[in-house]
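Below sits a lone chain in structure tokens, taken as the form predicted on its own.
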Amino acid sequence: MIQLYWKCATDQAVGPEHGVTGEDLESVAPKIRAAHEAVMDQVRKGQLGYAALPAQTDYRQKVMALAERYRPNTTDMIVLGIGGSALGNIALHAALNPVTYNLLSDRSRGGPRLFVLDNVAPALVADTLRLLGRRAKTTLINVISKSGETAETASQFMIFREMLRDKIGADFASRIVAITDAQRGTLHDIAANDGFATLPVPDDVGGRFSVLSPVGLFSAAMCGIDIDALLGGAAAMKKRVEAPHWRENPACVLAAIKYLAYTAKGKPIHVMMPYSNRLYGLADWYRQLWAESLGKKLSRDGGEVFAGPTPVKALGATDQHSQVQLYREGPNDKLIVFLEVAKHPRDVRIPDVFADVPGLAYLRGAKLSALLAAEKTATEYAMGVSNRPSVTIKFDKISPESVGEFIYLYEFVTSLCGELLDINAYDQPAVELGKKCTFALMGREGYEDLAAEIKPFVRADKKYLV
């Protein structure tokens, strides 16, 4: 089970400029009782798509149906996607599998290789072509997309489907799974027509608050993690947050703090902080989520709010040597959440050597465990004594169970903070003027005005090269 521990945000621990006190808990507290009911609503009306993603059988049924069918005859598996469709599978096999997986045989690893292709970056793609080009015929080609149009996804797919083309002929379909819309789109129309298997895309859950879909989960079954774990910790933490005493309730409480660092502690800046590779990519999930749902230019009755606070990742203790020294004596400007492990997957135990050597002796029989503990603990101290608010999420273990409620309780405190912050947390539009700039840019028909508009502002002005 996942806990959160909240002291060091408040006045007691940094002082009442910077940590929350009780009279800001009053005062905030019927808007956290009012956000709350309004989630709940929209969960009891069937709302929101990720609400009910734990309980889901039917979604789960599939994907395991076709993992039983690839798993023996796949050796290697690719994930084209991007953002949503990207950021939780990687986050869930970096978590739940060793970071020596994909070195391990064939035979050991009891899934295939994982490589989740996130980028159009040209190395990227042609080193990862190079690897495969001779085990294709046991490669398996997931392509991630809800309309199949993605610029990055579309022309990553059409390149591994021509090079499954090129090297197995007629029966490349047989390679490729495509997670897609359930009725329309260009990729549900090219799977239809090539005959590749597919799976859905809910069409009520947006692809930022999707790795507990077929999204997610095809990929983590694919590749050994426990996937009825994983939604049973996520069902668990449901039931947590959906207790109507707020006080007692780890998402109404974390986005208690979060909400008041920034609107009335000058608290812009969100730092995740993992004290575990193992979970530095769900913080990279994490920045998506938090920053897709709530930087909003308007509030919901078309005020400009500019609302959003700054998601930020970092790693303990890699880098307490290289931004510590900014969060502890730069601006006051960061609410630091810290993730933290009790029982590690694996412990290793520094040896009894050294003992002549006054700087070295200290070590001696300690196991990293203690030795990352401790340094999470000193950060801790160290933050709240330059009256630096910071909160701990507590892991008993990294576990599928654990992952599963970590999930839900942060897609749980987006919306809840959706709420306080009254912006819609389920749109992107932001996010459009890119994707239709980049088809201008390329060249697709229908934006040539678009091409037209934007041709000034590219256009090279050596004055400004140097």
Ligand code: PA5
The other form holds:
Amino acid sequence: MIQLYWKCATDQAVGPEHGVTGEDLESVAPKIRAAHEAVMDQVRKGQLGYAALPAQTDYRQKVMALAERYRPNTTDMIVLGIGGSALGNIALHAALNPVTYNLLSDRSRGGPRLFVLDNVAPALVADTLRLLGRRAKTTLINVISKSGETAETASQFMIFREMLRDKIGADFASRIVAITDAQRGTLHDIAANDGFATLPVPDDVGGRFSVLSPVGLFSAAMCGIDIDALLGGAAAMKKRVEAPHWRENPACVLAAIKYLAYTAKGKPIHVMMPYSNRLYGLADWYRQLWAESLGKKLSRDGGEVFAGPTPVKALGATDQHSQVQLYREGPNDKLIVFLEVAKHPRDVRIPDVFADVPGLAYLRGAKLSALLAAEKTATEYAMGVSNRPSVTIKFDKISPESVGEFIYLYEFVTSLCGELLDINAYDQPAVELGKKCTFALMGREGYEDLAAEIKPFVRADKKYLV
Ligand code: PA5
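Next block: the form predicted together with the ligand, after the form predicted on its own:
Next comes the full complex, this chain leading.
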């Protein structure tokens, strides 16, 4: 189970200029209630696609059927996707499998090795091709693209499809699973033509909200993650965030603190800092969810607002030795969200050595979990005495259930913040121009006018080259 602890974001902990006061909470209460009611109305009317995913059984069955078909004959799995079609997969795998997963023997892994290629950096693709080209017969390519035409994913797909055709001939289609729109689109049509298996990306679920759909579930199931427990955790959190009394509802309290921090306390930067490497992928997933959903130029009635807190990720304790100097003494413009784990998946005891070395003796016999917990409390305290607000999301343990809870909590908080900021949290118009310019620069038919328009910009001006 996860819980929200928010004392360190209050005036009691960091003073009234930077922390939320009782009066702040009173004044924001009507807005929170209205935002909650608006989101709940969308849930009830079936307008919020992601809200249906925890209880969806059809996708779960399709995912399990394909995973059962492919697991016994797959040594390596490559996910091709980007943004919302990759970050959730990475986060689930990092949280719920050991960091050494790909190095384990086939027996102790219990699923294929997993490579999520969420970029077109040539060396990344070339290195993976070189490694897996030798095992093409037992490699599964899982291409994920809702639109089916994203340049990065499409180019990777063309490369890996060709590699399979080259290595295993006519049977290549049996080594590809596409996750894309169920009815239409370029990838959908190619899948039908080539004859490879498909899973749907729900029509009404945007990429960054799709981790609990086949997009995230298939690679998770292939790699031994209990997707029923994951969905169960999400369903349990769904119940909690739908509770009407907002002060007892973790999503409403977190949204209120984030909204007040952003609008009333001068905190435009929202850092997520897990004290666990396993949860670091979730911070990456959060960055996309938060940035693409809340970073908007226009309000819902078309006025210019340029809204959106900037999401930043940091890792405890690593970034205590990198970022915390800035966080404590730089501009007081950040709200920190710590992720803390009570029981880590594994633990290590420091040996009872160096009893006679004063600088090290205190560490003897301690568990690393205790050291990491002390580091987190120390940072929280140090932030607090510098009037820097924070909240903590407490995980009892890192399990499919608690990760499912966290995912649903943050999706719902994002919806609430979209309401509070009066912006559309479900589109991403600013991403589109970059996509179109890439098409133009790469010579795609139909983009000639845009190519001509950006030509003067593209021409390098040597005057500025040093
Ligand atoms: O969240 C989003 O909508 C985006 O990040 C998309 O997931 C990303 O652009 C990839 O799009 P697609 O799945 O259509 O290839």
